[in-house]
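One chain is shown next in structure tokens, namely the form predicted alone.
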Amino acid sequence: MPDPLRLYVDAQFTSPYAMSVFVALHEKQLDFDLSPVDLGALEHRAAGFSQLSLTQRVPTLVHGNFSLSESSAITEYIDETFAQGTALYPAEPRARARARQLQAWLRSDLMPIRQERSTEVIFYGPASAPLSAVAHQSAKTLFQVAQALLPDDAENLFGEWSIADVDLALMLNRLVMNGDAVPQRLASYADRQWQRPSVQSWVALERPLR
């Protein structure tokens, strides 16, 4: 018997980096149990979960008697271990290189998209408040890097879909599901993504109300 799966994700089903790790999961055509943790109530904190998790974040990734946090690191891990399914990174080494640099970017700069426009403006409904002149700063920047990696007329950013479209996908669309304004091309480009079935699978999960 192959060793189980289980992913932690957040109780409320908004972490983006939750997310990337259940569309891998279901990209590589892998059984896991997904366990919800509720953040608010500190269960991450609890003796439990961070004796699990080496950085007591989600998501975590369990896999027989080895655990592994950090999202990233985690679609990395599932894309070495196992062969079948969809490949999650591109083959060509500068390719695979420049989507895991965007992985990285997106989940380290561009803190005033993040911070005005949650991932709560895709799952429970828009934010009312414009966007700051930072924010806007930091739209610019995200709108010239993606356009950047963006081949013309191109449904990837590698050719082949890899997790990377994801995540920019869903950088992308705390704007666009705003209402935001975001380059038609751009926004085209978003909407292909989130219509994948594995993404769809992840926004189709059942909410607690707020």
The other form holds:
There are 2 protein chains.
Amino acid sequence: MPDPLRLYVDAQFTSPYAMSVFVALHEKQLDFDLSPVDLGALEHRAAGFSQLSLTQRVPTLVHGNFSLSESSAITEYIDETFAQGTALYPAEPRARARARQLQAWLRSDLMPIRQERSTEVIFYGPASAPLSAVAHQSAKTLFQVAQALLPDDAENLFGEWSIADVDLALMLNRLVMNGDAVPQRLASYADRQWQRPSVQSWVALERPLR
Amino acid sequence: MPDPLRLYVDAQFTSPYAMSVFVALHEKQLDFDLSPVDLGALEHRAAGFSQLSLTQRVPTLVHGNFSLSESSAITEYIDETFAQGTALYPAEPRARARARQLQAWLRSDLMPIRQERSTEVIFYGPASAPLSAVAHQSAKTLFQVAQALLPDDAENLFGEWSIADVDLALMLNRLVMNGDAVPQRLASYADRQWQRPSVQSWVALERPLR
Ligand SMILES: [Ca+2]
Ligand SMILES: [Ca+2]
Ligand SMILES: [Ca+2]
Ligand SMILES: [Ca+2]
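Switch from the form predicted alone, shown above, to the form predicted together with another copy of the chain and output its structure.
And the full complex, kicking off with our chain again.
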């Protein structure tokens, strides 16, 4: 019997990083248990979860007696550990490097978009305030990078689908689903990515009322 | 003749992410050219660099006709592309996953330490203000994580040296070199890591006056 897998995520199912790992496990056709952690009630600071996650963050994946946090480290681990299902990263070294670049960039830059268009916009409903000037500047950079990386008429960034498509589509959908202006080619890409069954499994999770 | 390597870094040589890639290239015994980018003069937004880096960030590595940004993506690429020299990541899958977790965490959390103890503390001289309450809390988390990951009497996190040792030692040295209180075992670890010749090559770079 294989080691069981358990994924700890935020109880609202709005963390883009939790979503990325959830989608990865689905793409790999792995059975796993889902454990919501109520961050509002500080459950992530309680001794049990704190020992598992080390850094008190979600997502955390527990695989047998090994627990791991940080979503990009988790998706790399899943891809290396399980051969079944869909590959999460491109096989070609430079495409794989580019996917890692994009994952790291989306997690460390574009703060104005992440703040003014939290993922509640996607999973609960639109925000009312227009984008600030700095958020507009961040959006411009996001569009330039996405336009440069996404080939014309391509469904995915790197030929075959990869986990970087999920992360980029999520970032674009912070704007698309709020009704902010997004270049049509990028909005169409984000829409198509959103229809992927593994993504729709996350979207369909039953969320607590706000 | 192999494709040439060029590394773009900040002109003050204070970026911890530029340092991580610089050290990686040294550990791999690779010849490369170093190109300082004056961020204060907005050289990273000029057309030439902007096209190379895509996201207008340092570090950026150019390898032949391929250019790549985001330090952790770059060190992964270097490790996969060049077999020579010292391995940058642990070979054992779970240790490698832990190294990636640590890299991702050090780049996305601990913001109060990164703000109140910028790397100018290390490369130019100590800061005068004491740590705020939130920075103390961040330091406490940092120490807990480092204590949990570093085995007793160990020189490195994962047996053999890895690039994660550089990143953790840099984060600890923001505090150690400023005279802030750090548990002795962790301060000794950071001191030893700092003596590594590849790290000392970065420390010894001639910096512009402030
Ligand atoms: Ca995380
Ligand atoms: Ca519901
Ligand atoms: Ca970078
Ligand atoms: Ca000098």
